[in-house]
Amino acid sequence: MKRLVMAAVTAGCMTWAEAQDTNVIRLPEPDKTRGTAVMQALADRVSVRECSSEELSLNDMSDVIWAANGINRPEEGRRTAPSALNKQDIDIYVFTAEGVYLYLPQEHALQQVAEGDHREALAGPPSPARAQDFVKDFPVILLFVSDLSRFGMEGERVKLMAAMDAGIVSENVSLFCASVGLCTVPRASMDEPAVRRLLKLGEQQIPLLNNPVGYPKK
C-alpha cells in the first residue's frame, strides 16, 4: 500500500493525508494515444507466462485498467467493455504484493479492501502439482468478478451473459498489453473458496476471470 500511495503522491494525484484517511489510490488520467493501432495489436496478442519481477507503474496501472473496463463516455457512464443489457455487472479487483484493491470507475480509483500479498490465492486450488504458480511472478493480477444481482434477473442465461462479460473486459486486457508490451494470460484458475473470504463475495457475486499483468522478462 505505501509504495502505492507514495507513486501517487509523487505523480501529484493525491496528499499522504488523503490516502490515510480514505484508503483510496487515485489514479492518474489514462494515456488514450499510446499504444500501436488495432489490427497490430491483434497480430501481436500472445498469452505469457513469464515476466520481470519490477513493479508496475501506477501510470501503467492506470492505463490497463481504463482500458479494461473504465468510462470512456462520461456524460453516460459507459465503459471500454461492453457488457451484457449495459448492467456493467463486472467489477475489477488488483491483487499486488502489498494488498488487494477494488477498482472504483467513476472516480478511476483503487479502494484497499485487504492488506497483504494474497496473489496466491488465484495460483488455483492447493495441490501439490498445481503448477499455477507462475501467476504470484506477476506484479499485479486483475480479478473479474460478476455481480449478478445487477441483471435483475435468474437462471443460466444470466451466468452466461456473466462469463461473457467478463471474456469481454479480460479481452480488453489483452489487447491493451499487446499494444503497449507489456506481457499478461487470461485465466480461470483461482481457489475460489479463498477468493470468496477474502473478498467477502455474496452468493451472487462471481469471481470468473483474471490476468496476470507485468514487464517482459529480460
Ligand SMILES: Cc1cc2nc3c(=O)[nH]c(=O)nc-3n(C[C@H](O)[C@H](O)[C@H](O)COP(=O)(O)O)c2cc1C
Given for the second form:
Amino acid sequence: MKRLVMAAVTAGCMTWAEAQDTNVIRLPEPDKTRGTAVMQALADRVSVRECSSEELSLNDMSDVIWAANGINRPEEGRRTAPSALNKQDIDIYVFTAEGVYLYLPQEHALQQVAEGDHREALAGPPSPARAQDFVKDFPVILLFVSDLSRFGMEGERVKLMAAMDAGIVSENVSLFCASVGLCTVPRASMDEPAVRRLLKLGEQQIPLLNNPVGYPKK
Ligand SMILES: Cc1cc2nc3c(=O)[nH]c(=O)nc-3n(C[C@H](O)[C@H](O)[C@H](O)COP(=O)(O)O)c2cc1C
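Please could you give me the other form, the form predicted in complex with the named molecule, since above is the form predicted on its own?
Full assembly next; the chain just shown is listed first.
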C-alpha cells in the first residue's frame, strides 16, 4: 500500500486525502521548471485578498512550500530562503479546511498537528470590523514561526533576525505566486494567543507572518 501511495505521489496525480498516510502527507517532487522569469514575477507581484474557494492541488502545495523554504542543496541541507547564521529558524505550518500541518523539509512532507478548520485563528484578533476575515476563504494559509532557541543567543537583535528570516520566506511565496498566477498576501495579523494554544508553541517560538494562498476568483 505504502509503495502504491508513493508511486501515485511521484506521478503527481493524487488528492490530499489520497496522499495522506497515517498523519503524514507526502508531497510530490516540486516542479523547478515552472513559472515566469524572476523579473516578470517582480513586475506581477501584488497583494491579493480575494480568491476562489477551490482546494489547492497537491502539486501547487508542493511547489509553493518548496519555494517558501524547501531544501535546494540537499548535500548541505540548505534552503531556498537564506536565514541569519544559517540557523534555519523558520518552521512553516499549513492551515487548511481539514487540519493543520507542520512542513518537514527533509521529507518534503506535511505532518498533521491538529484536525479540523483553524483558519479563524489567523483571521486576526477578534474585532467588530472582522476586516481580515477574507483569509478564511483561502484554501491554504502558510504560517511562519521562528524558533528563537535555534540561534543559541538572546536579545533584541535575535528577534530582528527572526523577523527578517520570516519576511524572506514570505517574499519567496509572494514571488512564486506571482510567477504562476496564484493569489497571496503577506500578513502579520493573527490571533496570536489562539495560534499559540493550538500549536502548543513554546516561549521561544514566535508566530510572525502568514501568507494565504489560493487560485484567482473566476
Ligand atoms: C510585514 C507585513 C505585514 C502585513 N500584514 C498585513 C495584514 O495583516 N493584513 C493585510 O491585509 N495585509 C498585510 N500586509 C500587506 C500590505 O498591506 C501590502 O503589502 C501593502 O498594502 C502594499 O500592497 P502590495 O503588496 O500590493 O504592494 C502586510 C505586509 C507586510 C510586508
